[in-house]
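So this first bit is one chain, no partners, the form predicted on its own, shown in structure tokens.
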Amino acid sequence: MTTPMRNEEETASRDAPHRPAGQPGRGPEHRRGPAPVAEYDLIVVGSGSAAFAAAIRAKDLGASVALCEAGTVGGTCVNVGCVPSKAMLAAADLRHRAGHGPFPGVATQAGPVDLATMVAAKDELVDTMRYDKYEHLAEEYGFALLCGRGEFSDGDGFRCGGGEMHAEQYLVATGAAPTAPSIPGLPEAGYLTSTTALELKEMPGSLVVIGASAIGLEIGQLFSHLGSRVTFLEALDRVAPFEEPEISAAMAELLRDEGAEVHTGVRVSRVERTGPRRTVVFAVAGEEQRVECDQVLVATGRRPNTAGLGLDRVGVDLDDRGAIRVDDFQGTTNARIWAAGDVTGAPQFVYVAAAQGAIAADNAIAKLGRTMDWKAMPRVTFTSPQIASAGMTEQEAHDAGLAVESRVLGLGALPRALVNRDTRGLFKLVAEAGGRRLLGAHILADNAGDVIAAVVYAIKNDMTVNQLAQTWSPYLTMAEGLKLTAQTFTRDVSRLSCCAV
């Protein structure tokens, strides 16, 4: 199955890292792990999730390992991606819920936002997790963590920060960086990426988000929930364009209900700046429109970090987007060089990068011939409510030549949602016609990211929707939506009593 690209995270910051209280200073001037030597079994370029997964697996196989990192240790997820964005999303969601309490008799209100304090708390969490989950592990496992920009030299050599070294095998895991479309006036007006948006110290009164896929939706809704007036501009014909159409429609309605403006099928023609204010000029169906704002967030894609690595000197091919071409085993066109994570153009999730890194190490060091299994890969967008999917969309199943049946269940039929007094969202199951083997599930609901784990196991084990309908599901949980949606393949669930099987 072909999995669509997702803009899930951003490249690691090149700024000097923060230091949690009681921990030693860390940054490009420090080395962690054993003292560097000239020869290794494996040299990894990068220090994010793919790099560390590969290093740990290689050490388990008895290999000598060094990581070469040009910036802040830990890569995308812990520094500027998953951890900081989800920490701030959780805080923003709490404030929004406080101002929109649904329960009679319980008065709540949302107070003012101290964004600088929020960002400081986020930075402290990032520092702690970077040390615990990355830097400290270099010492625990005994691999070298070297500071400097990595570059392949002529022949079979490698330089890290100017120092020459050599390895039997190499892994490139340098991630990807935000990229912006060529919009006249955008560079001069100035814009935010999802990295710099999370470093703002003052709340923007208004924000225009260019791009309404995962990153744009998350960061846009974050600022909407904190009190900014947000406008979403999406070039494709719907928000969340890689999700099921029913989820896209429900998400757009939800955002509008929360006070955001949503425009799809947009062509942004230019950005103007007058003093501190920006004006984004765009067209929908040929009609020009303008929206003024304090800040512009660009969330339209990322580019693999391959520049300056000297890959052309060692015969490593890139695709049209600048990503490293890899085979099913994570091998490149150079038999001694492997690649993993966002730099390969793979779906941009931290768990995908880690899985590819471990597979690359197994194949490079132990020649195990392992490959990725994409069959039930989950994906989550951490909006409120969350979007979560696993397996095929209905269109992907049709494109694969499969005859399918699908069912959609609105949250108004789910007791947990009724109890929560929030019925925004839906469940959709896609099944193969005939035997009704579960092919995919797509959810817009609170805690959808937790519920989707059950779908991963179901698809992995070739369960049918009939089996899903007959499997235990605890009452008054969001996960019960899977069972109820599976039951709709054979009956009208509105005519069932509570917990009816």
Ligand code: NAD
Second form
Amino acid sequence: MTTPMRNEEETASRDAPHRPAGQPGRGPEHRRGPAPVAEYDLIVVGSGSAAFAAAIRAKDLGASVALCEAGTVGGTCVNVGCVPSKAMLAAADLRHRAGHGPFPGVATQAGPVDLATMVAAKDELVDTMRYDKYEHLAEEYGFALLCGRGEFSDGDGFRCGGGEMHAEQYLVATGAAPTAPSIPGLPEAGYLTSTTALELKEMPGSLVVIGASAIGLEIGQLFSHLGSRVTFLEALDRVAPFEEPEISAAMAELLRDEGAEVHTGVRVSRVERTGPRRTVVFAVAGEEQRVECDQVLVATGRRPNTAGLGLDRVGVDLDDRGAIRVDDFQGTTNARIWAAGDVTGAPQFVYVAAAQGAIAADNAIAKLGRTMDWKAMPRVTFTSPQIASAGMTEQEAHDAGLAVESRVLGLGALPRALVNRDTRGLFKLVAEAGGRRLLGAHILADNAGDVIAAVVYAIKNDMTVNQLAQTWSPYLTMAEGLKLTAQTFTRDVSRLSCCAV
Ligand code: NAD
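Could you drop in the structure for the form predicted in complex with nicotinamide-adenine-dinucleotide? We only have the form predicted on its own so far.
The next block holds the full complex; its first chain is the one shown before.
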């Protein structure tokens, strides 16, 4: 049984042992793109999605650009976030489905799991995507990719791995890293983060997951589908607490049906270690309970990476959650320093980071005064079935002072789900009362992440649910759930023939 004790605060990037950070007193190691020079139009700190989107946009605008990266190029998404987790989730989902084939007459079965091989395949994919989607682009676009820890120096200079340089404009895009609550015994017992959980080489027989939002649900279900006994411990009163309550309830039920234990309204009081095993002690409604396990995964959020950048020396303010304070234009409290992505406390999605990075470059280099368009921003949690949402929840619409009408349609009413023989899940549409402008859609279903793209277009273009109900939707697709749920605003869809409007 592997028992990784690497629970020190991780940077957003994996360590890169084959690429040493720059040494003090020397110039930064030059990794890719043109050789470093002393003067740039834009220096970007970090090399994740926000950083690369900014560098590409700045090059398109004719600027000279350098990226300064202390760890592995590519940031969270490709190295330790979206790509590796979704690669492992796809494999785990396939195994789970093999063991739970729903079709009479077709027998399937799940075999044993070789986690080390699975992780090695995931690592290979990550290496390829890191090269294709990040490293290689430095040469393609002609910006310098420098290896070293970046730090603002006194005055208006900058150091990258000991090399002094200067830019007209700077962008901080250093991301965020997993953080753990202060639970007595937790550091001594050792725990997994979203990063180290995806590096395990041996299956944990049992896993306790502290925090049941996006990361906890994805990685908890990943190990549940691979065969671990999983217990979810969530402090708030429901799992997926930032989603619609109907989705939280359905998700808790399906996790339990799959054999996981789910506790909400939990206060974790301590973690004890006995040999290779851990015991998590927690209370629900004042009653103490204990659960033993091989591994503990902490998935209680991520904190912005701002330490050691010298931000205080250059007057860049942080907010009370430790994120860089930015205005609508991605500007910080220093007029020449911009920030984008997770380090700003923005919603932690790679497409948000990339959008902010491009806007920051437009504003820094071309003074375009661009701002983010948050309307209809989607989010997907890659559980099985997936949770996908865009626009407002019913509560958010109420909080915004809107009069709201909403409808929920269970997948039992959706032909695609019936032929799949899996009716777990639902669609919920939130509309403004009166004109029924679509405000938000919330889906728990297979392929919900694909279906939500249509919702993004609908909300962005101010469509009403009546228009959705009268728009084409192909029969026997999950996306038909949008049309059917829209129809429920005016009629009982259980009394309609196929595709009737
Ligand atoms: P989160 O902030 O979404 O959720 C943390 C959860 O931990 C909450 O439910 C919270 O109530 C719970 N919690 C906090 N302290 C606790 C405690 N002491 N005991 C029990 N529960 C506790 O954080 P996350 O799930 O770690 O995700 C981090 C960020 O990454 C989020 O912004 C998320 O949106 C993003 N992310 C996105 C995706 C995706 O797009 N598919 C996937 C993973 C993560």
